[in-house]
Each structure stands twice: as C-alpha cells, then as structure tokens.
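Below you'll find only one chain, the form predicted on its own, shown as structure tokens.
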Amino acid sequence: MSTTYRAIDWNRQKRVYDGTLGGLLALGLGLFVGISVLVSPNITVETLLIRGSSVSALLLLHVILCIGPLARLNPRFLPLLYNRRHLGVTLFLLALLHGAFATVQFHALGDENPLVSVLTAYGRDYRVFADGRINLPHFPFEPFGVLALFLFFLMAATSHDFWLRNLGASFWKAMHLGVYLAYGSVLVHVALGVLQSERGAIFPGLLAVGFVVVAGLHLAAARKETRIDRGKPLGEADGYAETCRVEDVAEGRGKVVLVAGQRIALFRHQGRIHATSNVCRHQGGPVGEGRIVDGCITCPWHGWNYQPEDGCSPPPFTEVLETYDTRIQDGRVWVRTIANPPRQHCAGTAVTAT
C-alpha cells in the first residue's frame, strides 16, 4: 500500500505457499518425465524439458484462470487469490523455459537468427495455402506462443504493487486482463502445434475440457454477480435508499447492497451500521465480502484495511474509501445515495435492541 518500491516480504505464509507450489511442480514434472521415459525410452532430455515445461505451464494457466471465479463463488478459495501473483510469475518462468529450449532445439542450427526463424520459417518451408484450401497442420503456431510469452512477461514484470501504484489501478487491472488474450493465444499455439505430429483426439479433447471448465466457472461467477445488480430498488426517500434488514448485517461482517445503481458495502461494527464503497483501492476487490479485523474493514482479496468511521487506511497508508450516511427505520437499513466528502468522520447508526 506504499507509494514507493519495497522488496517482497517473504513471511512464513508465503514461504509455505511457495514451497507447496514448488513441491507440486516438482512432483508433476517427475511423474511426467517418468511416464514419458517408460512410453518412449529413446526420448531426449531436450524434448522432455520442452514438453514438461509446456504441460506444467498449461496446467498452471488453467489453475490461475479458475482461481478468480472460484473465489467469487466460495470464500474458501480466497487464500489462493491472495497469492495468485506467485502463480503468474511461475507460469512466466515455465513458459520462458519452454520457449528457450524449443527455439534452441528447432531454430538454432541454421544460418538465420533463431528469433527471426521462429516467425518466418513457415513462409519458406511449409505450404499453408495449397490446392485451394488451408492446411491447418502447416499453419504457423510459434507466433501465437511468442505473443502469449510476451503477455506473460508483461504481467509478471508489473506484478509488484509498485507498478500497480504508479500505473494506476484501472490501467493496471485492464493490462492484466491481457491474461485472457494470452490464454486464447496459448490454446491456438497448442492446438496447431499438436496438429504437426498428432492425429488423435486426446489432446484436443483435453484442451476442450480445460476451456469448458474455465468458461463455465466464469459464467457461474458472472451469474452470481448479475443477481446482485438486478436486485429491485426497495424504496427511496429524502435522498436515502432502502437496502436490507438490520439483522442481515452480522456483527463484524460485511454485506453488499445496491444503492442508486452501484454496490455499497454495509458493516456492523460495535453495534453501529457503517456504509462504504464496495471497491477496494488496491485491485478493486469486493470490500463488502470482507470483515472487520482489529477494528478495520479488511478486503478479502489482499487484506487491505480501512477504518469504518471515515474510510481511511490506518497510518502511514493514505488510501481512502468513500463513506455514506446511514439510518435505521422500521428495522431496515437506509443508505444515503450521495457519498460523504473524503475522510469525513461518520459515526454510523446505532442498532437499537428490540
């Protein structure tokens, strides 16, 4: 949450997380190498590295894309979301390893620069258009891999909060949505690459299953979000909008409601109802799905903190959430539709025992 660069704090939780990730990758690669050697005893070390890194990267990419919607559907997956950047950097390193070995193995023994050969070899050596039709097995697949690798590098290089702060949350998040363009490029890269040497349905089938899982989870999460946004307005009077019952807001917990077409986070803290913006200043996380920890609203995505009375982050941090006046009438929570001035103290509305 600082405006200056700070080295990553490798606390115990991160060490355990990264150790688990490294162990799973080592186990997966070991199994892959063992099975490959049993099936093809004459396989070379270079081929094992190329295939092993590609399979690991592809699986990791699907895991990364599934974490977001899973966290929206079930909060038990939030610890994975909290450390998703580590997965992204690991994915880039695996993709870089795959690209480097593939370039050396298939493009480094000729007279042409290997990087140039990657992008131009098909123009000379293959017949993409022949006999009046497109020959997919001859279609160049390397450029799609290059594009994906570039996007992975861009996201890994800017994963630190230093870049998030200096680029701005909106631009940073839009740039990191490029993971979906990278995913599409990877699918095309793998599918066309498989056609070079395989004719069976196993690999295309696995790619299709992976795509269906990723797309299905995203659609399920979007459907859940849509139900919130399509909620019918309950009523509005004197500049306040009716939201929910008082008992729907549990002590120390948040609840997302719709006020004048935008999501507002309600919290009950020490017997008082507070209302803030639902958008975390870090990466736009859903603040209202978090809880009160040590007297501060805590975003469920990455743990950023805000004081419920004024929306300010505790010193020395300077982030501020918008706050809204509230009132309770006939057991219902009403929220003012216009935000308070930044940093204005708002005591909240006391919940009267009935």
Given for the second form:
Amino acid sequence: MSTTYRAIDWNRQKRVYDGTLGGLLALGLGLFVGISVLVSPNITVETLLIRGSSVSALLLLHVILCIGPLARLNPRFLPLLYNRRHLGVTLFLLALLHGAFATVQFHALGDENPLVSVLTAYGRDYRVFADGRINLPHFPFEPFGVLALFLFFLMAATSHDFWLRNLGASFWKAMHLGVYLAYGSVLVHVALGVLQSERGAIFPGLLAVGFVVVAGLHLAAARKETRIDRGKPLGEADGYAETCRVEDVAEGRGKVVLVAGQRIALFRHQGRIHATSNVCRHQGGPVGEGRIVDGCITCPWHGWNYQPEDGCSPPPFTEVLETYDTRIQDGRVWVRTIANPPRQHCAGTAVTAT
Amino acid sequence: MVVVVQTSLILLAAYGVLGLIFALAFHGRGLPAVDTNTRGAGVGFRWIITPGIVALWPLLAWRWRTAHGRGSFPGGPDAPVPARRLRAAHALAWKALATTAPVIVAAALWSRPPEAPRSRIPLPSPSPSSSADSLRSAPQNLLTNRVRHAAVF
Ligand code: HEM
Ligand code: FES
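Form predicted together with protoporphyrin IX containing FE, following the form predicted on its own:
Once more the chain from above appears, this time first in line as the rest of the complex follows.
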C-alpha cells in the first residue's frame, strides 16, 4: 500500500481480535496454573512459567497452522486469517519466555555461558548407541527448541508490511514457510525432551491428535486447490478462452476461473463482467474469492482494494492488478488469454449484450 | 563441539553489533531511500522494525544500494507474487514434514526407556562451581523438576 506506515494500523476488528486472543490466553494460562497447583501443590513458579508458556505456545502454534487451510475450506474462518500476524508475534513472545526461563533455570547456575550450555550440555556425554540400542532418550533436545525459537523470531520480526514490501512477497512468503520447519523442530524438541521423562500417554496423544488435525486440514485444502487447477479446458478461439456461465458470476461477487492454466478472477459489477488476475498484490490472496465493496474489488484476506475497470488500487494506494478483456458468447464468459497493459481502462462486458 | 558453539556465538554477537550500527544508519538515511511510505512514520513503527533490521541487515544493505540505482534487488515492491511456485513449495514442505515428523516422534516414543532416564544421570555436586559440575547439575535440576510435576501430563 502507499500511505505512511504505522506500528499497527489499529481498527475495531484488530482490537476485537487481540482482545479475544488475550482473553483466551489468560483463560488457558489460568486453567493451566490452577490445574498444576491442584495436582502438584509444591510446584515452583519457575516451572509454572516454563511449562505454562511452552504449552500455550504449542497450542497457539497449532491454531496458527490450522487457520490457513480452514480459511481455504470455508470463508467463515476468514476473520481469523485477517490478523494472524499478531498470533505469530504472540507465539514468539511465549516461546521466548519459555526458552529464557528454561535457560535461566537449567543452565545459568554454573560458570559456563548459559547459551553455550543450552547448545552443548546434553550433547557432551551423548553416545548414539547405548545399551545395545539407539540412544534417543538422551538425545540433545534443546537445540531443536533454539532452532524453532530462531525461526519464530525471524517471522515475528518481519511481520510488518514494511518487510513484505521491501523484501518482496516472494522471499517473504518463502521465509514464512519456515513455520513448518519450526513445527517439525518443536515436535522433535518435545518428543526427545519431555516425552522421554513423562511416562503418561496424554501428552503424546495430544501431540498426535494435533498433528493429524493440522495435516488433515492441509490435505483437504490442497485437494481443493488441485481441483481448481485441474478444471477441464473449455473452448479457445481468437486468443480468448471459454470459462464459466454468466449466471455463475453473481452481481457484486467474484468467481475464480482457469484461463490458459492460470487462475483468473471474474467479477460482476453494475451488470458488467470484469476479469483480473487472481493473485493479490499484497500476499497473493485469492482475489476472485472476494467481493465488490464500495465499487472496488476487495481481497478476502486483508481487504486490499482494486478498481474493476483498470485494476488500480484507489488513491492514495498504488498497487495494480492485471486486467483481461472479456466477452460473452452463448451465455458463457470468454476471457482474453493475454493481460491488458497495466492501468489500461477496460469497461468490462455488459451482461445483456449476449 | 564446545569450541564450535562458542565461536559461532561470538560470530553471531559480532553480526548483531554490526546490525545495530547498521540500524542506526538505516534509521537515519536508509528508510526514506528504500521506501517512501516510511516518510513521516512514527517512533512506534521504527521500534517495531528494528529487531528485523538487526537480524536481516545484509539484505537491507543490498536493497539500500539498489535504491540508489546500483544493481538490482530480486523481489522488491513491484515484483509479482509467484503464487504457483509458492503453492508448490508449500506442498513440498508438507511432504517433508508429513514423512519425517511422525517417524521421529514414533521412534522417540518407541525408544523411551523402561524407567525414567533420571536413573542414569549421576547425582549433582551440591554447589556447581566448575562448568563440568554445572553441566551435570543442569539435567539433574531439569529432571527433578520433571519428576515433581509429572502429574500435570
Ligand atoms: C531457547 C529455546 C528453548 C529452550 C532452551 C527450551 C528448553 C526446554 C526445556 C529444558 C524443556 C523441559 C522442561 C521441563 O521438563 O520442565 C522444554 C520443554 C518444552 N518445550 Fe522448550 N525450549 C526452547 C524452545 C521451545 C520452543 C520455541 C517451543 C515451541 C513452542 C518449545 C516447546 C516446549 C514444550 C511444548 C515443552 C514441553 C512442556 C514443558 O516441559 O515445558 N520450546 N523446553
Ligand atoms: S493478500 Fe492481503 S489483502 Fe490480499
């Protein structure tokens, strides 16, 4: 976008979002502390802090990982996606609290630099084979926590749109795929750490359920995505490709179609059909799943606007979406396979002109 | 091992110090040069991007250079979002995660010793004074904690 940056562009939606997040976290932590104190009355404050922060961070990580596919599967979850960067920053802060307290508690008592100790303490006496079997129970598990914390830091530190714009969406998005590496590291951190000393089945069970839910949702969303890209090719003539029926594009609504293997967004606005690229200039959100709001195409993810006639964001913003010529033939929308020059005015096709 | 870790931490600290110095310069002259939207931006915005500047300063230095017309920076504000490539990368990341994570966790569970590993760790010396002592006491400290609160899980 193109207005002066602010630390956080507060609006009502974000306040509600952050308020809910804070409330749920406080509730979860309160429950955790309450149950822990009831179950083991002589639990120390340090342990409560280490465990409360790590467990809530792990929970939040699962929520974060589910939001993407949930929003792909059902638009009702879109409000969760809107401000998820605040979830990421909160996750990092919780994980930092956990890592810092764990380091102080377990590594700060000797003369050695605590950071060196975190990275080497378990590794020093470690042997791959012990007692005739692979010695996983003593595997150094803390470095995996450090790796995850480092990745969470990178993602949290670059969550402002300033970074998205200046590192480029491609690099920024790729860097944020690091969340999966971080998730894998956390799984190893927990499996080789706390699961080796806690004998119960509850924690491994919860971890497995979490993984199945996160993976299952991603699989379902991926199937939906491939179905979009596998749409059977329809007719093509004079540089135009046949797409859906005119009725499939409701007034004020968008529709994603395939044109020469590319996803294109169709919109009907004031009785005219317009076609634009489906890839939002912000974070690549699916423009065609959005709507027309106040005469502008509005991306479903974070609400960036584009004018249907020329793909330009309304001033003072400067982003431009590619537009495509359209025509209507036998009740079907045909879209030109080559984009118009940027910013070119394109009136769209009146629906009655069949 | 310890030497490698110590050296890496020193290098990391040096990188961070350079990053801090860079951040000062960048806040002074770099921001308006690379991104006009930062003109008139407040102190809150400056604080919020500073950790990232310290961490990613070589990238920003590169971007700053290209803002003066020297060389080119891949990506940048006007580069298209490669939606297809990102989807493919996303799928690849999941395939890697879905195949490795369950195997590692299953192996870790399967290899849990019959009794808690604390029995294998020597008792700590009462007050850790040398680094060797502190090392042993660290896991012990950890494990007494774990045992004390095992009931939570
Ligand atoms: C500097 C980085 C980290 C260090 C030094 C560290 C250290 C530790 C230690 C020593 C334990 C065992 C605590 C106990 O048994 O009472 C632990 C457990 C755990 N860690 Fe970490 N950790 C780090 C980062 C992370 C991160 C980034 C996460 C991600 C959310 C995480 C999640 C957990 C979880 C869920 C547990 C099990 C519950 C618990 O015992 O607290 N850790 N960590
Ligand atoms: S992706 Fe953020 S508004 Fe479109």
